[in-house]
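Only one chain is included here, represented as structure tokens and corresponding to the form predicted on its own.
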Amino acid sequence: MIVDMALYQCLECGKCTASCPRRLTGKEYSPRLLAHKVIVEREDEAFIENAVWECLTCGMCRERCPSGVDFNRFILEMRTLLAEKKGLKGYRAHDGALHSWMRMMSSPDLMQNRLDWVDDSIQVASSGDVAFFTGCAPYFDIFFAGIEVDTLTIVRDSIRLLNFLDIKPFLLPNERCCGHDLLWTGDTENFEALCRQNYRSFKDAGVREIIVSCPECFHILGEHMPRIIPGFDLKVTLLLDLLQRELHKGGMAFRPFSRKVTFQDPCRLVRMIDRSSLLRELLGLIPEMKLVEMENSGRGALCCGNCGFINCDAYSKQIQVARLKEARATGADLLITACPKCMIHMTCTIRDKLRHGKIKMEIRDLVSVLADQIELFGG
């Protein structure tokens, strides 16, 4: 297993540690030292068991590693092992409430009222072979009501874009969470249960293609679910990929958007599935919009400081503050991202009363900006 991840190819050069956001904000955590311990000092179980949960899985270490060590996969395998063998699941933010609702969704008898947000602004089908995967947005907005985050708007605007492309997607009434956060806390039993139930629900409904706008959902459905489901035969499409293809066909354009913006690159979308150029291509199609890159952007961008609602602490907050300061330094008045979790974490930090509004910025999702500006030629 370690061989597959190229861990033994580690040169102990320290580039991973030198680029780790946790380390750079003062946390005593070192990917290089963790790799060293697992290779030659496995008896130091206390160190290993603690360090495995400190990683953000942002992928920066893999990006900088000259030996190609797949550190994210290593962390995933180690967490799975520790969860299965010792029941360790790391520190989970918000007392593990989000992970609890994800485990609840793994129940085969669960019934939900998850479509009450659908209104006349969007058109959806009661059946069909193309479905849209909504993810946890309906639950996020309730859970994080205190910071007034609005991730359901991303879902509505995703469907608005599909409607513009003459697609009326089917919404699964009893869709489950994709299980991303359960996977990254090593809870493979409930994660796999979610995969099987979602797959069976889509198959029973006659769905052949699933369109996704959330990077985490796309990563799970497109990469991990096929590993769980023998004979997996659903097409998983990233909404932004679909939009790019349709725009290349012609007949569509964007209205001018006279604002100075900067962009927050989501880890799952940029370092894991390499869509950095796609994101900037789409932004570049909007007339009069001026994109000003932050000091760290693209594959080298700082993450939002949290993944899987595990590491939500003072060090995560420092990462978020640093990122928002970078955004403010560009002179932009709008921060665009493409991940609901980035929006949640950045919004939480902006609303921190101790910052006295010094890092306040408007945040919107790329899908929403595109949905508001898109039009037919001559329309």
Contents of the next structure:
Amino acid sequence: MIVDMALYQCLECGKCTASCPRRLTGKEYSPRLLAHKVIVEREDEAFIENAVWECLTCGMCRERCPSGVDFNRFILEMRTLLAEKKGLKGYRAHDGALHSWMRMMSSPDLMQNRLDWVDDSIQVASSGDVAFFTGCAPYFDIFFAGIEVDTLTIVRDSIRLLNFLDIKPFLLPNERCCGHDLLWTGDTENFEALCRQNYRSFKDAGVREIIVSCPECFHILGEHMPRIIPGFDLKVTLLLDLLQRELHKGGMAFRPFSRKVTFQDPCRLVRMIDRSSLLRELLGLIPEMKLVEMENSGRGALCCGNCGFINCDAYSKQIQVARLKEARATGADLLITACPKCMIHMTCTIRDKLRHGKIKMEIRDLVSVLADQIELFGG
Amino acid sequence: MERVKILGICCNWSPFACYNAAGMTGKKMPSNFRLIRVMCIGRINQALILKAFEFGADGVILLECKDEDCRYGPGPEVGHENVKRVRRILHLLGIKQERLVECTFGAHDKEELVRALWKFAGDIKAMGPVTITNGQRSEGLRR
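Alternative state: the form predicted in complex with the partner chain, after the form predicted on its own:
Now the full complex is given, and it begins with the chain already shown.
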């Protein structure tokens, strides 16, 4: 594994630790030291185990590493390995409720009622070869009702965009969680079960293409599912990619949106798959909207503070506060993001009563903004 | 028919006093019933209820104090809110909402408590086991 992830290439320059958002907020955590221990001091198991579960997997260290150490994959494989040997570790936020329902979804006989939210504002098909992957949005909105998270709007707006492009997507009535959070917290067994069940339901329904708007779901369906399923032959499309292609064909434009906005880059969308220029291209298409970049943006954007609902702590909060301060410093009054998880974590921090609204900001998903502003050219 | 499992989460104060009194007077309880005693139902969050189902419960009953009797203040209200939300999540998962109920008791309601437990046990027996079969069996070592 050490060879695979190029860990021997580590020069111990320390750029990873110096850019790690966890370290920058004062946590005793160092990717460099972890790499060092794994190579030369493997007997210090306690340290290694602890450190492996501390990472937020935002990918900043990999981004900064001059030697190309694949630190993210290293963490992923280490967690998988340690979970198999010593059980799942790491503090699960919300007492693991989210992982709980994700695991429950891997039961084969499950019959979900996950499409109750579909209303007249969107057009969906009851079958077809193009499906839209909803993800956990219906679950999040109930679980996080206390902080008024509204991720289903992102799903509705995604489908509105598809409708605008004359696509009536098919929604799987028994779609399961993509398993992102289970994979990244080490529960490979249930993750693979979810992958296989999702693949089977896509195949059974005759689906050939899946359109995804959530970056995490895209990361899983596009990169990890083909690894798990032999002979994987589904086309996985990111909604924003599709939109860009369609916009290039012409005939569509955006209505002016006269606001000053800033953008939170999701780690899965800019560092794991490089879409940072696509995001900016799309943002640039809206007339009159002024995009002011934060101090750290694009591939160097700061993490939203948490990933996979593991290790949410005071340091996560500090990262989020720092990020929101950056956002406020741009003078923008709207924070646009492209990942429902960024939205959940940021919304949680914004509502912190002790901050007396000093970091308060409106947050919207990019898809929602695009869906509201798009129009036929000249029409 | 497969045996169903019922979990009761019981507040230490009024409901547990009832449970204790019922036990003292030799009242018969459903044999497939397990009880977890907590200091207050306000201690229970959505995660713990969901976990009960993940770990194999077929029905969960929250035994709470009456709203005005809570020793700590907001306990039962927190319970109502959690039950409301978890029921909606259970619905999404295709689990009947009736598998999660909450009952409130005064300190002397031992008959009511025993009756509620038997009624719940009967309801769950009629519904049969849940479709959740793939949860985690224990939090620590898996193999």
